[in-house]
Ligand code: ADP
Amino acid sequence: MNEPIIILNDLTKQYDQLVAVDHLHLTIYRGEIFGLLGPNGAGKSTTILMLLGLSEPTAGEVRVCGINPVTHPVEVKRKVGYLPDNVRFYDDLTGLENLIYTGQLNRMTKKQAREKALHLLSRVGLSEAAHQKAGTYSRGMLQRLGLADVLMKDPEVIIMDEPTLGIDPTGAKEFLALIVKLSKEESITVLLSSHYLLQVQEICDRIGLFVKGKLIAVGDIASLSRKLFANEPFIIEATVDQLSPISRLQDLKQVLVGIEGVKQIDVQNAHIRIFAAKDITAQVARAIVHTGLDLLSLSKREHGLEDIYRRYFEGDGMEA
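The structure of the preceding chain alone is requested, in the form predicted alone.
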């Protein structure tokens, strides 16, 4: 994941007085799954349009697979596949026929297109629906067909806009697993725009947070969490046997106070919550056992993408 595949340098797009994308610097690497996050109007879609050569920057430079989409938009489209949030096909053609048509548009013979289409339909789990009219496909099936359609031209980059919108949880999970598999096995770079934070957290290697045309944060979830919550304590929660003697719970509290990094301890019946300046989960477990209490559960709260998103878009991160 060291080869740059998308490079944005001081990229800016302005419509009259509105700056839709404001001096954007970003590098995305081959085989990476990168998530674009931000509220509506943040600049995500405008950035995607410039990547595809469908909108010309006001200033700055774009390189996709080493190609300038402003001067060579057709060449970029040969290497980049785009899956919109509401993919459409010819309803009166079967899934197979739609893919064959795409293959022929990409200069394949009908035989080559058919062979490749059958292979891709199998790969996305649509073999049994290959001869079914696309107009009868469910939302999830259409997204799978859309992915197969994008793969017909062997793209180096796939851009997806809300790829699991309207798909049931099981179908969404399977579709995301397919995206990860493609990215890792074939080194395909995936640029994903979505509002489903948990899904983004599950599959993206890195994320970029957009607000008011600016890219205000870039990184993996762990590094962004450390940066945002550096001054906040770790929260370790433990549950012990409800029949534990009060005296032993008091003994435990005294032991925990002596652990370096502990800031606060709350004990409510059999539930113990420890606020600490660092991760002391292992020390807490040893202290509970050493005190003679029966440890029933132990967990550490970690800040995830939802916490990061809320901090930036509802808190002081807005001005970052």
The other form holds:
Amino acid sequence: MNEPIIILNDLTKQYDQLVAVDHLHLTIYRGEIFGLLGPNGAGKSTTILMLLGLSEPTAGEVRVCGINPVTHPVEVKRKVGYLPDNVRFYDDLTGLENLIYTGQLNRMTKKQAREKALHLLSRVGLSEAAHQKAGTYSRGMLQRLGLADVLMKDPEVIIMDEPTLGIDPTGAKEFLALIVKLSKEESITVLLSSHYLLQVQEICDRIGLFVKGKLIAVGDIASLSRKLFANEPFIIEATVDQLSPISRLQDLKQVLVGIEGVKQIDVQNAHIRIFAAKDITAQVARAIVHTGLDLLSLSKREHGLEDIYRRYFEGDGMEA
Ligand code: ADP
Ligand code: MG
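Alternative state: the form predicted together with the ligand, after the form predicted alone:
Following is the full complex, with the preceding chain placed first.
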């Protein structure tokens, strides 16, 4: 299963002074579910538009199923189903009629399209809403209809931009589960973008962490945190008495800075968090006591998802 399906080579997109996508290298393989995850403004949508031939790269190359979308956009669209972040349908047509219309655009007869549409509506859990106008669908239902719509043309690849945007957490979870099921059953390659790291990561075979136009790490979550925090694998957290004088906390900070291996210190009220290259729990305990502070709790852990979230996605809405 190591056949490259999407290849980005040095891909760059510049808008005037802004480099929205910055020399991106990435290969996605057949059958993979790949998550392009990053905060708002990272350049995810811009990357997706270039993959589809909807935006021209400033530099670099793209191949999708061996096709260059810059020179052959129509061929790419034949193989790739795209679910944009603001998927729209004809409001006055029913869900079924919308899918039949798509089928006919893809050169099916009306009968073929109707059969396929009914089958897909059932697969995405919309059978009961098939004859309801799309204008009455909820956001979650529209996403399901969008998925069915994309499947009408038997795509090799599905690209979804922010697929869970605007769906409640339960609906989002169900929708993500549906994506996994369909992609595994049909061995479709899926590229999805999201700024909900915590929500989306678990369905992805691999993740690329995309920040300010750059892919800063690629892999599964465990290897991602190893790569991102290679120089500071330990987090030591301590709580001291709420009523500790600020001057003592400042003294403590001075002492902590001097401990070998300390990379970063956050002090928030009585809560102290230290990022360190080695396990310095004992030294931290000693420092706190020597400074004359009352130590109430002390713990040590290794970096994980929460820390990736905190560092790169903070302030972006933490929907789980
Ligand atoms: P994401 O999808 O990760 O939220 P985008 O790809 O939409 O990020 O945007 C990346 C950056 O490029 C942002 O700073 C955005 O303002 C800028 N950008 C996107 N599209 C355009 C455009 N058509 N013209 C100018 N700047 C744009
Ligand atoms: Mg976007």
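Residue numbers count along the first chain shown, from 1. By rigid core we mean the largest C-alpha set that fits within 1.5 Å across both forms. Keep in mind that what you see is a predicted model, and the values were worked out from it rather than measured.
With the core superposed, L52 shows a C-alpha displacement below 2 Å between the two forms. With a cut-off of 2 Å and the rigid core superposed, K111 has a Cα displacement that falls short of the cut-off between the two forms. A displacement of less than 2 angstroms separates the C-alpha positions of C65 between the two forms, with the rigid core held in common. Taking the core as reference, the C-alpha deviation of E302 between the two forms is 6.0 Å. Look at L18: with the core superposed, its C-alpha moves 3.5 Å between the two forms.
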